[in-house]
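Taking the form predicted on its own, here's one chain by itself in structure tokens.
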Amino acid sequence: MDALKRQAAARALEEVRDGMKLGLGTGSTAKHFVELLGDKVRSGMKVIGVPTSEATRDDAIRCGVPLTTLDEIDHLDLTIDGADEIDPALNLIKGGGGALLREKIVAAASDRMIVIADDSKWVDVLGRFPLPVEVIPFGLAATQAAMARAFAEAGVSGQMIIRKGKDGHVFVTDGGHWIVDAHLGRIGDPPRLAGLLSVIPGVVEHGLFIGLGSVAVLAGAQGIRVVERR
């Protein structure tokens, strides 16, 4: 599986050109991309990156990739990031690593987003992977009640679980928020659910990435498959 992720990352690297401003994703597949990009930088390629998490920032520094922020540059040429699920319309579920807010801000600031993954992440319908929803801890019960109403309106339902870290305590994002993982099974209309969740005051952001993925690079036993958004 790790070898497949690295293959996808290597294929995405072929799209990077000298002088590009890049969004650097978070997670195991994106980590491969940052490492391979570091090799290119050491060979003379000039790029600059905006990391989507503190973990990616640390990886980029270790690999020698020059970094900036969206306060210094407000527009990126390309973001390369992984996904937890990808559907045929290139709608995504992201946030399994807990970095969905920064990932979405960076993706939205980019001309294009290449999604890199092993082909197990390709699904007919989103939802088997629990949907991460980043929330403010204040008033959480009220926020979850509003989320349940949004789920019902979108024709889905399922258990909501507050994410815990490896230490057993509540997982806290880089932005200081909590994550509720919604086990919905099947999301028949992802754009509708995304819109309903976005207007809930206690929801900071959700893991449905609608219309942001431009290209998916999927690595499997049969090789690399490249899917463009229709």
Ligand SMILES: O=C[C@H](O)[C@H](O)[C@H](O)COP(=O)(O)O
Contents of the next structure:
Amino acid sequence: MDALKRQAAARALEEVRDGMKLGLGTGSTAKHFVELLGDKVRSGMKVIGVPTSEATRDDAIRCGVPLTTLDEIDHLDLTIDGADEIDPALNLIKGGGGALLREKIVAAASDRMIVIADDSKWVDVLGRFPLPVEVIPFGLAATQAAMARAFAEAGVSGQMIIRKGKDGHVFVTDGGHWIVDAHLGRIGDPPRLAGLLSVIPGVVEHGLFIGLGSVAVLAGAQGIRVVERR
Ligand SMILES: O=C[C@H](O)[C@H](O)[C@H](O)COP(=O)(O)O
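Can you swap the form predicted on its own for the form predicted together with this ligand?
Okay, now the whole complex, with that chain kicking things off.
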């Protein structure tokens, strides 16, 4: 699986040109990309990256990739990031690693987003992977009740679980928020659910990426498949 992730990352690297401003994703697949990009930088390629998490910032520094922020620049040419699920419309579920907020800000500031993954992430319908929703701890019960109403309106339902870290304590995102993982099973209309979740005051952001992925690079046993958003 790890070899497939690296193959997808290597294929995406072919799209990177000298001088590009890049969004650097988070997770095990994006980490391969950062490492391979580091090799290119060492051989003379000039790029600058905006990391989508503290973990990716550390990786990029380790690999020698020059960094900036979206305070210093307001626009990126290309973001390369992983995903937890990808559907045929290139709607995504992201946030399994808890980085969805910065990932979405960075993807939205980019001309293009290439999603890199092993082909196990490709699904007909999103939702088997629990949907991460980043929330403000204040008023959590009220926010969860509003989320349940949004789910009902979008025709889905399921358990909501506050994410815990490996240490057993509540997982806290880079932005200081919590994550509620919603086990919905099958999300029939992702854009509708995304819209309903976005207007809940206690929801900072959710892991549905709609219309952001431009291309998916999927590595499988049969080779690499590149899918463009129609
Ligand atoms: O918050 C984490 C990100 O959305 C990741 O890109 C996503 O979870 C995929 O990670 P991985 O490449 O490790 O499967």
